[in-house]
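Only one chain is shown below, in structure tokens, and it's the form predicted alone.
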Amino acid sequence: MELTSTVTNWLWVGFFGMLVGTAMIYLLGSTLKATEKYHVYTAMAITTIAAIAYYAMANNQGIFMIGGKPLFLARYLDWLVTTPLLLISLFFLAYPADKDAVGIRQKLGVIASAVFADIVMIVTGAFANLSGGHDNKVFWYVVSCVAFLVVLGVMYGAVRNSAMSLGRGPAKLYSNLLTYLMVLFFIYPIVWLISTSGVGSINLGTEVAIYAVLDLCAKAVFGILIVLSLKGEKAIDK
């Protein structure tokens, strides 16, 4: 597929933005204790994977024409890995280390349910993009939205309850970051609906630009916010 200069430029913005985000997360998180560096590594993994996807798309790789419309397969592969990692980064905030075997099993069950629903959301969204017929497209889109509601239910239910039990500070941190991320997650299906994948109300250049900004906010900015929040908490503790 031949990409316009506008599309290519925005894909490069996504790539370089993710690289800058990765560097900032590393530098900001360098002063955290070794026992807390997993927050930094998770955030860096998210932005690095996204950078790889954007580099591939900017070089016209991982993009296919399906039914006369572009399918950015690299984007879905990115989301398939990074969105579960985003949820896991929130789990790390809500669930402290626990050596109790029963507690660990319960937490793994909650984590698995949210991650599974998230994967279903991404996969069925890809199926909707792949569907040529209107009915199939609508069916998979609805299933994807329902899966997103399940993710919301778990994150605002069991996981938030765990964060609340940690005290006012951790609960507020979790709630603020969760709300920030879920608002962005909510925008994605709206963009999908009006994009070339859906009804086609916006052109491809605008679609790619919006996705690039959303991805940078949901991954690079989100990772920076987590690290800054943890550094802020440690400063208060001191």
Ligand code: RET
Given for the second form:
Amino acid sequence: MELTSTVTNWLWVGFFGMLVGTAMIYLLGSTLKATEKYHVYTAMAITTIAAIAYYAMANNQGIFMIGGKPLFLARYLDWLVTTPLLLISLFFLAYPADKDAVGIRQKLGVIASAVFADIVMIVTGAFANLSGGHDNKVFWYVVSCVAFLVVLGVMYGAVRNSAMSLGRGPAKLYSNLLTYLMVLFFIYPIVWLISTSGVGSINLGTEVAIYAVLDLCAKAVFGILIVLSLKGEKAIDK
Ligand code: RET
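Let's see the other form, the form predicted together with retinal, since the form predicted alone is already up.
Expanding to the full complex; the earlier chain stays at the top.
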């Protein structure tokens, strides 16, 4: 498919933004203790995967026309891997390695249910995008939204309860970052609905621009916020 220069430019903004984000997360995280570095590596994995997806899309790879509308396959593949990783990075805050009071099976059960629901959300969202007919599209969109509600339920339920048991500082940190991320998550289905995937009230250039900004906030800025708040927490501990 022929991409306009607005679309391509915004895809490059996404690519370079993710690269800068990865570098900043690395530099800011370099002073964290070795035992805390896993937060940094998770955040860097998220921005790196997104950079790869944006590079492919900016080079017009993996973009298919379905029923006269574009489908960005790389975007769904990116979300499929990175949205579970975003949930896992919040999970790491709620169940820190040094305060391991909860059994491994219980932890696995909680995070697996959030990750599973998240995967269902992205895959059925892709099915909605792939649907030619109106009824199929609505069906898959609704299934994806229900899966999103399950994600919200787990993250605001069991995972939040664990964070609350850690004391005021970590509880507040988890709540703030959870609210930040979930507000962003909430905007995606709305953008999808008004974009070329849904009713088509915004053009492709605007859609790609909004997704680029949202992705940068949910990945690069989110990673930077996690690393900065962990550094801040350590400063308070001292
Ligand atoms: C879709 C459409 C179908 C309904 C729903 C959706 C939700 C998508 C979400 C995406 C989040 C992406 C993030 C990317 C980070 O860079 C698939 C748009 C509910 C929540 C956070």
